[in-house]
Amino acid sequence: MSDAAPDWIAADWGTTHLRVWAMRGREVLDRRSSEQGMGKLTPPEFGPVLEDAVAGWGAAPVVTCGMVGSRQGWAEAPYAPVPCAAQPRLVRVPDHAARPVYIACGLRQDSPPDVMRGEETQIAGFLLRNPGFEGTICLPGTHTKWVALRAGRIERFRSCMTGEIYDLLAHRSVLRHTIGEGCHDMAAFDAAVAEALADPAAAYGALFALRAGALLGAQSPETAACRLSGLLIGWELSATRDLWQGQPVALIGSPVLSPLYTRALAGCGIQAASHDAEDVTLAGLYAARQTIGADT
């Protein structure tokens, strides 16, 4: 790290991990991570965990996003209703004497009901990097978000539990005896996406066929993993067609999931551009930082 102290600290505090960055403006001076996620902590533990994570970085204010602002987190950052501007909203953590700590508010959609927490910061960062974008942002993950943007505003969004369903089926169902790790048989993936898009109801019956194919045929665990990914992502694309069809699409996600979504969308004629999740998270936290008054 540079000898100069940071003027602020960015933090992404999720359920399983805490990541912090020492920042000078938009420049990253240093970074750290730990497994002290929100899900492992009680409210009195958040302050000491944060101070341990940023030790040696002075008393710079912290701007954080993620599940730390949930009802079970450090301090609840209430959901802001959509449609709304993509500019992050912040609440200050009370009674933390070491430094000011701010948490980004999540977003709520009342009809149909939906929520997001953390992704709103990435959306703000994406728009800071790509001003004027109008279309759809897809944020692949455990609960993938599809977000419609117009004139710098979040109009509506939809969450899909694709990542969680994959994990449940691959590791906790009868398919755990069948599914390998990773997705490398792209022909199998492409075929499964096409099947799910063409006939989502019939594709439902294809899930157990993955197990039967391993028992009765020569289907490999690697091929089964790719077919499972393709079926679930194909279902997701079918369920969100009204959000992405005919629209510019930007992807923000992990280097593992984003290429699969890029490939699946390309099969539908959509050329989606991928953007680095850390880069847009930091940009969004920087945008949030700019809203804080001089009390920091």
Second form
There are 2 protein chains.
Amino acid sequence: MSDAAPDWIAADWGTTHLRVWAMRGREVLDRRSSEQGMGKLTPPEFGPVLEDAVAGWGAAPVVTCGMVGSRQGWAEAPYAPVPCAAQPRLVRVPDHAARPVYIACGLRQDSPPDVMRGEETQIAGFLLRNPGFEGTICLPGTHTKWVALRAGRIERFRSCMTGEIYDLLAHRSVLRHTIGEGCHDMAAFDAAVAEALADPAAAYGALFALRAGALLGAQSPETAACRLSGLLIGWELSATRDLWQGQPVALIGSPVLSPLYTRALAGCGIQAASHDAEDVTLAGLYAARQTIGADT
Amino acid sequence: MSDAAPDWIAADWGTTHLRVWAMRGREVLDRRSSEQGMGKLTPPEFGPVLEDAVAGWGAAPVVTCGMVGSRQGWAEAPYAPVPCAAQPRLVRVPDHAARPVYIACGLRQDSPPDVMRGEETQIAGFLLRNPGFEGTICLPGTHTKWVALRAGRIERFRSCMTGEIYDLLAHRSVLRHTIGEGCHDMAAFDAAVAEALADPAAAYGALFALRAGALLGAQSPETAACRLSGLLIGWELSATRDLWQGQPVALIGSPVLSPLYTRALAGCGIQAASHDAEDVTLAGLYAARQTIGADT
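Having seen the form predicted on its own, I'd like the form predicted in complex with a further copy of the same chain now, please.
Below is the whole assembly, all chains and molecules, this chain first.
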């Protein structure tokens, strides 16, 4: 760490990971990451795990987002209902003596039912970096989110389980013997996206064909992996067409998934710009920190 | 067992179970079942496991079907290509001294790629019981099969992974906290089938809503289970419409799944007759046994 002391600490505390950044204003002084996700912690462990993660960084306040604010997390940060302004809302952890800790509230949509925790902070950060953006933000991941923004407000959103379904089919279903790692056969990916977009119902019957194609010797594990990715992402694009067609689309996401979404959207005539997830997360947590009054 | 000695033994040897029947012609003298599926056995174990299962039944020949004939099974019974006559084809296990053992060959379809092992025997048995049937047979299960029959021939077929996908989503995904056991809220099932049939792509986006609906308190685990069943079966009907629309449809299958398929098809104006799986399996193995020459 540089010699300057952090004046606040940013934290992204999800189900599987805890990431912390020592911050001075918008400047990152230091960063650490561990697998102490909230999913493996019980309530009494959150405080000590956090203090351990930020040891040596002084007593600066912490601003965090993610599943740490769920009902099973450290302190529940209630969902704010959409439509709403895309601005951070914080609750303070009531019983942590070592330093102030604030958790960002997730968002809820009542009809059709949907929820997010963590992405709302990235969206706030994205708007700080791209003021005036109107259109749709896609956040690829385990549960990819598609979020419609208008005049600085989140109008509605939709989650698709594509990342999780890919993982279940590729690693725990009968397809596990058939699916290679990664997606490199881009022609197979493109063809599968087009197939699923043209006829999403028929693509359902194409899943077992990945297994049969391998058994009958006609298809490599590399091709099968790309076909599975393409079928699922094509399906998802089909399920979210009302959110991206004719819209500016921005992608915030993982280095692995974002290029696949970019490519699939390009096939539909949409040039989606890609944004760094860490950058918008820190911007969103910074915006959240600005909402804290001097007396809290 | 009755005092009569079996003159043959029928066996259904799948991935998870071994079922054996002591037979005298078409009459069942005795039956046994175990969890010694082929999936947990290595090649040297097949012979002893079979002899143990049929102990006390004499030296009658065994006729079996299912995954025991796969490449990882006891002896590979090569796939016969469709279109083909719906009649049993057997290979003999080469190295089992205790008694003759025959395994039924599965079926393959090259384009689009598909395979079956075990269901071909049920189809042969179904035709023995329902001579002259023309239309589509649906065999609900882990990988549901839809099979088009014409003039005693299997013309083509399609597998959908509905059973396996339901199991993965209900027990291993984020939905696992949300999905109850069984499907009893039939109004929710019907609505979800109709929804997926009307717009199969949108059904993809409705999966995560099962989780969010539970988090937001609007939906019981019982309703969620029925909605998940309905969405997946509706999707499958959408993917197989060319195989059932305007066709006589017969169902062969599990007591749990068949009523759901019957109900979903009835909603589409198709009155599907349901047939007992054990009965057609035994009829198919009987038909297979009739093909064995006296000298083998």
